[in-house]
Amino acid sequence: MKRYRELIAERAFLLSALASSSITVAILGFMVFMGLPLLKQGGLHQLLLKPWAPFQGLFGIYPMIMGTAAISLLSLLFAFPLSLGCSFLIGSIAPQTVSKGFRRLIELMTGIPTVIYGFVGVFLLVPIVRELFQSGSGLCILTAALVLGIMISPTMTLFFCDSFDRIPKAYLDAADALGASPVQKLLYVILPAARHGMLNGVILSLGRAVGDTLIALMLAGNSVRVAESVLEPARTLTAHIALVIAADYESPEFRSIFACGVVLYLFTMTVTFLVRYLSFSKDRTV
């Protein structure tokens, strides 16, 4: 009887896994199918590498790809040192009671809705950037990347903290016994031992930055040309989808959002495979 129940449970889990995988593949197939008329009209090259100029018959998403890359990578650049400092404070320097308080606060920040970060950026950061650099309206790549960096920082910090917690205590005790300072312990013990977990946190945070819509929509300025500096406006793929989705169903503009979806899908899939590969490499070397 017990074996029979286990068999039923195994089959149920297998069906669930197959259904999830099929839905994921079906979503990709649906996006490719819906974007196919636009691909036939101009080809993949024009779609990915040409500018967005609907009145000239060009529906390329190249400016949006560049805007997405600029904002997400710059936000990662802001978030990494902030997250590293917070996680080191929580995991190594602060007393246990203070460390627990900071950790709860960081966990609370991960639950704040994105639109709240966007409002703070619009009413606080945009005027500061505008007055500080005396260039444009303040709605630009820099503003969006700063707010996005703050938004993804709690997630990255928690990943870093978990990686630090998994370091064998004997390593830290050995460093203390040798008289290592906190900075030396961070550079020569903690970072090398926690690098795999930290890399996973960085990659997953990058995925969240790429997939965010509201911050880019509210703060990046939504210009459809390639920006030449971080103080110029730009549009991301997700913001483009949100802005163009109201277009006519059969229009090339509407079809372009499926091309954006395919690019985002492939990027997310690449990030997921990269994380799996890194975890597999770690398990193999242990």
Second form
Amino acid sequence: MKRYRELIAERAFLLSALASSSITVAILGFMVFMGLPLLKQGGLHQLLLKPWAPFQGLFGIYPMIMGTAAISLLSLLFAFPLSLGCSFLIGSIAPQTVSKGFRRLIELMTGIPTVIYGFVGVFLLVPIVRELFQSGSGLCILTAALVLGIMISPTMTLFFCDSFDRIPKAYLDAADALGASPVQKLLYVILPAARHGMLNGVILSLGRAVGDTLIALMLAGNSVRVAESVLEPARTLTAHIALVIAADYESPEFRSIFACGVVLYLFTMTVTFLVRYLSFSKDRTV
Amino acid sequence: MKKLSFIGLALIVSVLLTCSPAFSDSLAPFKGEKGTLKVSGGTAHIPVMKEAAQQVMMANPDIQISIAGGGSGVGIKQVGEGLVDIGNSGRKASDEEIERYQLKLHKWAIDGVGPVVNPANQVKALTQSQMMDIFSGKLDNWKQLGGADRSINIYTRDEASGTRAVFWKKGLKKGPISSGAHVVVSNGAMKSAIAQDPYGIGYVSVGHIDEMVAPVALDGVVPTIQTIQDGTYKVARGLYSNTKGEPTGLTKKFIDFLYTPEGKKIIEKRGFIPAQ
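The structure above corresponds to the form predicted alone; please provide the structure of the form predicted in complex with the partner chain.
Let's see the whole complex now, leading with the same chain.
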């Protein structure tokens, strides 16, 4: 009887695993299929490397790819030092009670919807950026990247903290025994030991930054030109999908958003594989 | 990405107690009626839709009307696919769309699309060719127009917008819009963007112009309800409510309401000209 039940449970789990994994593959298949007519028309080259000008028959998503890259990488640049400082404080410098409080706060921050960050950014940061640099509208790559950096930093911080926690206590005790100051301990013991875990955090946060829609839509200005400076507006792939979804669905504009989908999908996939690979190689070495 | 209905302005209108419980003849057909009505699409329509829905729901609490934005393209698409009962558009649906979805068009108001700037901006009059130069990116500093020495921030709407379609066709004579222009998703978003940016220029439905933004006179004509009515302001269009096939039941009654004296009063109050 017990064996029988176990068998059922096993099959049920297998089935659900199969279902969810096939959905993942099916989504990619669907996007490729829907985007296919456009690919046949203009080719992958035109789609990926040409500008976006629907009234002239150009449906390239190159500016959006560049916009996504610029905004997400810049946000990573802002988030990394912020998260590093935060996790140092929580992980080793601050007394237990303070660090616990901070950690709860940061956990709370991960739950705030991105639209709230975007909304606050519109009213607080945009005028500051506009007047500070005396150029443009304030709706630009810099503003979006700053807010996005703040948005992804809690996730990154928690990842960093977790990887600090996983460092064997013997390492830390050894450093203490040698008379290392907290900062020396951080630099020479914690950082090298937590490197892999931290990399995971960075890569997953990059994935979040790339996938976020509303912050970019609200703060980056959504222009379709490839920006020449961080003070110029730009459009991300996700914001582009949100803007073009209103178009007539028989039109090539609409088809092109499936190409955006495929690009985003492939990017996320690459990131995920990278994380898996790194965790795997880490498991082997430690 | 998964919550697209949130893009633009999504409003669920609730019955407000502050409204006068006028049970005029115009609202009589709603007596005994029950059910829900879903409206989406053009964002220029929202002020009228909201108030009309409020009055109907005040008169009859058994009726639920939900109003969402999304733009003209969304309105036509959603009504065509049967997702909503009424799909609003600020442009006439194309022949192809009408044929594909069997659309029935109900034009209930005339609206203008006017260029707007921040109230703090000194430049409040432009010629049409100046405006075309601004939007194409040829004129890029307010100083060239007698304003501050700051670059001009152009704001435009997404390609599915009816407001954009009309402004582009009649305001810019189909001239180019700079690829560096900011893109916003609704009339409301355009208004807040311009209200925030002292160096911005954009365009909104005339019904949306209030003290938050300043209208720009075009060739000496300020876009107002009067100048649209007497024909001196040329960038005008119809506001349409589209249904899939002939409207029935609550949908028909709601559209008919827009043509009653009460409905026309709302349309006028919101800055549009009721269609005859």
